[in-house]
Structure formats: structure tokens, C-alpha cells
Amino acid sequence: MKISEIVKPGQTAFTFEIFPPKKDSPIETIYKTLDGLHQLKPDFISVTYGAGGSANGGNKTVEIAQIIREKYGIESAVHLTCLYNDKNDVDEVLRDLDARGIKNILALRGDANPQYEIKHDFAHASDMISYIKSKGDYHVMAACYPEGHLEAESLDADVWNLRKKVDAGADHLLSQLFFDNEAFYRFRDKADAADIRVPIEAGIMPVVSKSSIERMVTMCGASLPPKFTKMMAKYENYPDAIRDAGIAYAIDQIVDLASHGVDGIHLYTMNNPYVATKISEAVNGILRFDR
């Protein structure tokens, strides 16, 4: 079923984001997280995807996405990155994804990897959305970025890039993690001028410990506001503290963005099924609210 089919406009979307297990450790290692997961009932659960291509990662991936749609009956999208992926692997990747129903997409550029060659089919993720698009009836997915990804040269213009993807046929948008949401809705203001048209969901993720928020903020340059440096602070040497510090500045985040009429939320759980549950525990009656 495509998520289309699922989320309909008005509601508030509520999703998940989970990791395949280390290449070394056998995938039904994922059932713990997914045991902990399934019982707050997201609206789909989508299984990021290992770089190196089809051949490093790409199959667990599609395993898993399949675990959660027929073991728990919850509608799963797979991550599909292009650094690494030739029209070929694509092609495979579907073939895969036909065999096993799965109709949900969400295409990549993904991050470079010196230790994996990057092939040269799609520049960009527009150009693997639009290649999709043309082998089937697929829901894709693109990501997009509030305060505007690392290489853009402004906001603006990732903006611009960002409606080439939906004019290339994305048909739903995920946006990274940030911890401000007044950059968010500046973002969203920006993309309705550039007649945005189509779903964005807010990327959430709790902090959960000191080590994790810097490297994410290195990788992805969120901005840090006050309130949250100072939570930092305060906690950042307490791991128990911090962890419920996060879980608390995470719904925050969430209560706001719905009060303002997000498209939905897309919470990257962290394989941390704890996490999740207190978020969801928090927020299910605000999100459901227009079910």
C-alpha cells in the first residue's frame, strides 16, 4: 500500500525512522527494536540504507522493510541513495520491492563514503526520483532541509533544488532533524511561495546523549537556540538526566509544530524503542487529534 493511501490530507502524520543492524550481526537482531516500536502504531516505518550499493546493505534493508509490513502489519518505506546506486542497482532494488509489495520509497543523494566507489547514473536525487517514477507507481519521497543543506548556497536555493525533486515526482517531503522551529516554519513559508505543494513532514530527533546531538550537528548543521544549549549545560555529564531532558524538549518541539499545523511528524527513533514509547505516550492524543 502506498503511503498516500494511509495519510490523508488533514491529518497529522506520525512516522519513524529506524537503522538495519552492523553488517556482522544477523537481521533478526532488528526484532527488538521493531517489538518495542510496532505497539505505538506509526503511520509507516521507513529502514534507512546501507551505503556501497545494492550489494552492501540494500538487501537487509529490503528484508526488513518487508519484516514490518507482514510480521507487524505497519506499512514500511526503504531509504535509496544515488551516490552509489546505477540505473541497473535500481533497477534491482524495484524488481525486489515489487516481489515483496512493497510500494514506498524514499530517494537519496546520501553522503559520501571514501570506502565505496560512487557511480555516476543520477547527479542528484531529482534525477533517480524521476527514474523511479518512470518504472512504476511507486510513492517517493524526498528529503528536504529547513535551514538548508550544508553544500547549498543559500536557502533559497536549496529551495529551488528542492522543487525540482517534487517536479520530478516526489510526492511527500521528510525534512532533516533541526531544534528550532521557527527555522522550520520559515522553511515551509519559503517552500509555499515556491508552490510547494505536496506533504512535509518535521524530522524529530531526541537527544538522547552528548556525544550523539554533536555529531549529528556536525553532519548536518542544525542550529542550536538557547534553550536548548542551556539544557545541554545543565545535563550533558548526567546520562539519565539528558536522555529525559531530550525526550521532554523533543515533545515540546512536537506539541508546537502540530499546534501549527504540521503535515506530520517523522521521529528518528534511534532503534530506541524507550524513547519512542515516552515521545508517543506524550503526543498520540495531540497527533490523532484529527483522525
Contents of the next structure:
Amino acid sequence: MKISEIVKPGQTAFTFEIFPPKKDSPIETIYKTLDGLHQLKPDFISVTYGAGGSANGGNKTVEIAQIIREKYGIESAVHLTCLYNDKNDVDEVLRDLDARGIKNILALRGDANPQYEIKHDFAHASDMISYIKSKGDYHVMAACYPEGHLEAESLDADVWNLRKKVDAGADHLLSQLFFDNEAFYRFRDKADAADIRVPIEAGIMPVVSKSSIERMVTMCGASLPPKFTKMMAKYENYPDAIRDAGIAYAIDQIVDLASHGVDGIHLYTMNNPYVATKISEAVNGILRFDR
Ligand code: FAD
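Given the form predicted on its own above, produce the structure of the same protein in the form predicted in complex with flavin-adenine dinucleotide.
Up next: the whole complex, starting with the chain shown before.
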């Protein structure tokens, strides 16, 4: 089923993201994560795609997306990057998705990694989005960046590039993680001014350990409000305390976003059902009150 058939306009979607097990781990290790996550009944679960594309086990993404639909009865979406895939590779992935009944794709460019050979059919996600749209009836999502993509010269320039993805056919946007809701509201206003009319889900990453915050902030450059840095400074060396504080912070962000009428919450679960459960229990009544 296409995601657009699950969540109606005006409702707040609640969706999860997971990543496949490492290359040398068996695919079955994902069951432990999914056993915990599926009972929270997210609107869909998306599965990330490793750098290097199909050359680096990209097919595990599609296999796991099928397991989510068929074994757990939850709709799924596959992430797909175009830096390491050419048109033939994308055709092959689409045939595989068709055979497995998967209709939902998060179309991304990906990041350069010297380990893998870059292919040149698609320079940007927008190029792959129009290609996928020309190939069949898929629900295509794209990434957006509330504080601007790291390579963009400004947030305004990035929003205009986002508009190109929507013009190319993106049906729905999932945001990069952020810790400052005000940044998200400013971005949403700019998207509105750029006439971007598709749903925008807010990406929420619960920070539950010191190492996860360092890694994430280096990778995406999210700004850290004083409320967040104070929390980190106080609890970062106490694992139970930082976990509980990170969960509480994410819940606080979600409640605020929901009351500001956000289209959806995309929870970066980091394959951690404990954290996703705590958050879901706290926000379920808020996100589902109109279902
Ligand atoms: P693009 O849309 O191509 O944008 C990249 C840069 O080019 C931006 O600066 C943008 O402003 C500019 N740009 C965009 N379109 C144009 C255009 N038409 N003309 C000129 N400039 C343009 N990476 C993975 O490898 N695997 C994953 O599973 C994965 N999942 C992700 C999920 C989410 C929700 C998000 C937010 C990111 C994810 N990423 C993933 C990371 C993503 O691949 C990187 O952020 C990458 O650097 C950019 O991808 P993009 O699709 O936004 O690229």
C-alpha cells in the first residue's frame, strides 16, 4: 500500500526508521528489533540503505522492508541512494520492489565515500525522483534539512533545491534530525513560501548516550539549544540518566511539534525498541487523538 493511503491530511503520522544489520551479521538479527517495534503500530517503518549501494549489501534493505510488511503487517519504505547506482541498478531495485509488493521509496543522493565507485546517471536526488516517477506508481519521499544541508550555500538555496525535488515528483518529505523546534518552524515557513505543499515529517533522534550525540552532530551539524547542552553536561557520564533525559527531551519536542500541527514525526529508532516504546507510550494519545 502507498503511504499516502495510510495517513490522511490533517492527521499526524508517526513513523520509524531502522537500519539493516551489519554486512557480516545474519538478516535474522533484525527480528529482535522488529519484535519490539511492530507492537507500537507505527504508520510505516523505513529501512536505510548503506553507502555503496547494491555493491555493499543494499539488497538487505529491500528484504527487510518485505519482512516488515509480510511478517509484521506494518507498511514499509526503502531508502535508495543514487550516488552508487545508475539507471540499470535502479531498474533492478524497482523490479525487486514490484515483486515484493513494496510501493514506498525514500530517494536520496547519499554521501561520497572513497571506498566505493561513484556512478554518474543521477547528480541529485531530484534526478532519481523523476526517473522513478517515470517508471511506475510509487510513493516517493525525499530528505529535507531544517537547518540546511551541509553543502548548501544557505538555507534559502537549500529550500529552492528542495522545491526541485517536489517538482520532480516527491510526494512527501522526511526531515533531518534537529534539536531546536524553532529551527524546524522557520524552515517550514520557508518551505511554505517556496510553495512546497507536500507533507513534511519532523525527524526526531532521541539522544541516549554521549557517543551518539557526538557522532550525530558531527555528521549533520544540528544546532544545540542551551536546554539541550545543559542536559548533556549534567548527565552525559551517567548512562541511565542520559538515556532518561534524552527520552524526555524527545517527548518534549514531539508534544510541541504536534501542537504546532506538524504533518508527522519520523523517529530515528537506532534499532532500539526500549527507547521507541518509552516515547510511543508517552505520545500515543497526542498523536492518535483524531484517528
Ligand atoms: P540532494 O537532494 O541531491 O541534495 C544534496 C545537495 O545538493 C544539497 O546541498 C542541495 O541543496 C543540493 N541540490 C539538491 N538538488 C539540487 C539540484 N537539482 N541542483 C543543484 N543542487 C541541488 N544516506 C544514505 O547513504 N543512506 C540512507 O539510508 C540515508 N537516509 C537518510 C534519511 C533521511 C531522513 C535523511 C534526512 C538523510 C538520509 N541520508 C541517507 C543522508 C543523505 O544521503 C545525505 O544527507 C546526502 O548528503 C544528501 O542527500 P539528498 O537526497 O538530500 O541529496
